[in-house]
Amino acid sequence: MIRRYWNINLEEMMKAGVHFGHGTRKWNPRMAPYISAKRKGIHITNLTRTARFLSEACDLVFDAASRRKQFLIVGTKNKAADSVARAAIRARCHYVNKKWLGGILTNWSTTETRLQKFRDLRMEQKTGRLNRLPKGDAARLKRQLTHLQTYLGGIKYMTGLPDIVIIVDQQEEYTALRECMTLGIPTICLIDTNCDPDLADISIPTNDDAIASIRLILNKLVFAICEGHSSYIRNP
């Protein structure tokens, strides 16, 4: 895989608060190699290591996107949800930014059935068929449609398992990570100082609680994905 330059700037990361970790009492000892200092009771992440792994992740997603691989971005906590949706839409990726429904990947046949039901209900709503049903039936189906839109709306066009999954906050999305590990799907994880860096294929040490930090890391990954898509278009 060719290494590329992704304009990863340490000063930019500091301004976004990427280097702020958790309190020193709330940490995973396996993160020690990624921590550079302690300051006022919190761990400080080594941004040089962050830049290195972020660059590796950008190289990986660029290469995958240039070969038309499919991505899924997962981040369901409130601070990450909007950034995840915006990043995924910009890069034409699938995403989950609400509750992760257990088995989305490991029980893919059930997920496919739910997605087909979702598509059918959307079509019935679009054609006006729902409004022609008895009020009780229409209300029930509309509630079902709203539920499916909330939890599966970001993967409504996903026709198979993703090739790479990007996860915001390893601990929050542990179920999704375990499903990827079970299926052998490569993962890129944003990890804070309370996480295990050995679980994902590429772990990016970062502040996974600050919106600015999450947005910066996702923007770098999304830019690389978009560049990969453009590379495929230029060299099909």
Second form
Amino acid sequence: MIRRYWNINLEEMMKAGVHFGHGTRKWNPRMAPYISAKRKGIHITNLTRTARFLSEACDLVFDAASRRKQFLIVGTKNKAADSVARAAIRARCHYVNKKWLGGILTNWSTTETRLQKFRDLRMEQKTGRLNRLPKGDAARLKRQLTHLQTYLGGIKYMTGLPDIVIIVDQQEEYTALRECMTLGIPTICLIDTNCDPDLADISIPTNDDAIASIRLILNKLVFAICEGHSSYIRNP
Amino acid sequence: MAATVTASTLSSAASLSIRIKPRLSIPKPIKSFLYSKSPQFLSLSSHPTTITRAQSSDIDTSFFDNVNPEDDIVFDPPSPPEDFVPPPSFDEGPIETEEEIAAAYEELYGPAFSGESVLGNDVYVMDSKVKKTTGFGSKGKKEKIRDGFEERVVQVRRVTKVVKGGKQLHFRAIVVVGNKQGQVGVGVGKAKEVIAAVLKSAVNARRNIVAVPMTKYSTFPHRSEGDYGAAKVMLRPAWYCDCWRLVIAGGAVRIVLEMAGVENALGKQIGSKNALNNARATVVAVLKMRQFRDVARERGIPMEELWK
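Now that you have shown the form predicted on its own, what about the form predicted in complex with the partner chain?
Every chain and every other molecule in the complex is listed next, the one we just looked at coming first.
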């Protein structure tokens, strides 16, 4: 796997606040190799290691995208939901924005049933059949449609299980991480000082509270995915 | 330490092959390898004393020998190409209309479940690939023996849950699945109808398949005991005597051994007679067995020593 240049500079990351961790009392001792100092009751992560992991993650993602693998970005924190959606649309990946329904991946056959219902409702809305039904039925179907749109809107183009899953906060998306582990899907996880780095395959120690730091990391990964797609187009 | 971990996981994750039922094992070699060695040593030598840990020179593959966890990881990225322009962040780029986004997605993945097709592909393309939820009367569920595994039902029981309105009845089926070449699995499934329960348990059984170590005379390498819950099962290989070509075992144990393809064995249910627990206990007992070849290789002694 070739290592490319991903425009990762440490000053940029410090300005975004990537190196701040959570409070000292809430740490996970397994994060000890990645913590460099303790300042004012907050752990500070080692930025060189973060940068190294980030560049390796970008290399992996670039390689996978150039082989046309499918990605899934999971981020349900209400601070980050918006940026996750926009990042995924920019990178042409699937995403889960709102609550991660249990069993999306492990119970894929049932999720497919829901997606089929979603598609049928969309078709009915487009052909205008909803206007011909009585008001009560139409209102009920419209409500179902919006419900499915919020929860499954990001995965409506997914034909099978994804190949790589990117998770934004490990504590929040623990169910998603567990599902990927049981199925054996490689995961890239943005980790903070209160998370377990051994669960995911590539764990990037960052600050998962600040929107700026999440956006920075997502930027780099999305850039890598776009590059991978374009390199696939250039030489398939 | 962290760097080589990522390197090794990268190499395993970058292969990204198709996932079949055995799960992709991410290499965490030292911890799991050492842990798997020590209890076996305990059971073979039956020493209740200190666990002998393997030296790193015993293993022929070494992943972390030259890694020092105190090392500082350096970050030296390759130099940027000359015309490198930092790309805009995903918010500030050109704003794309819905049409363009839909077209781009469709180019990549086909119109999957989106309900609209901008590039003119068939919208219902996923129907043929997805198994339709069939009703009761259709023949969609008649897929027996799909992949060389034979199913045998151990027990079907009617279980009841008492609620305010009355009793709710379900059927619980226990099924053992196996090809007669050393692979078995035990599964449980519950449903409101017997057939549905049997199918569910067969699916469950195919998910936990285990390999049975057998010698070339279709028998076990050595004795073993396994317990699960209150059920304890003792398994013994048979020698060339008048119990040849017989499986002498009762109930659930017999069915598990037959499905595995073992033709000569003795088994006894000591303890509870519960069918499911006994089936699981035989699987546990079978997992504890090891082939002579593996033991000789690990201990570094010729195989003849083991038979003294």
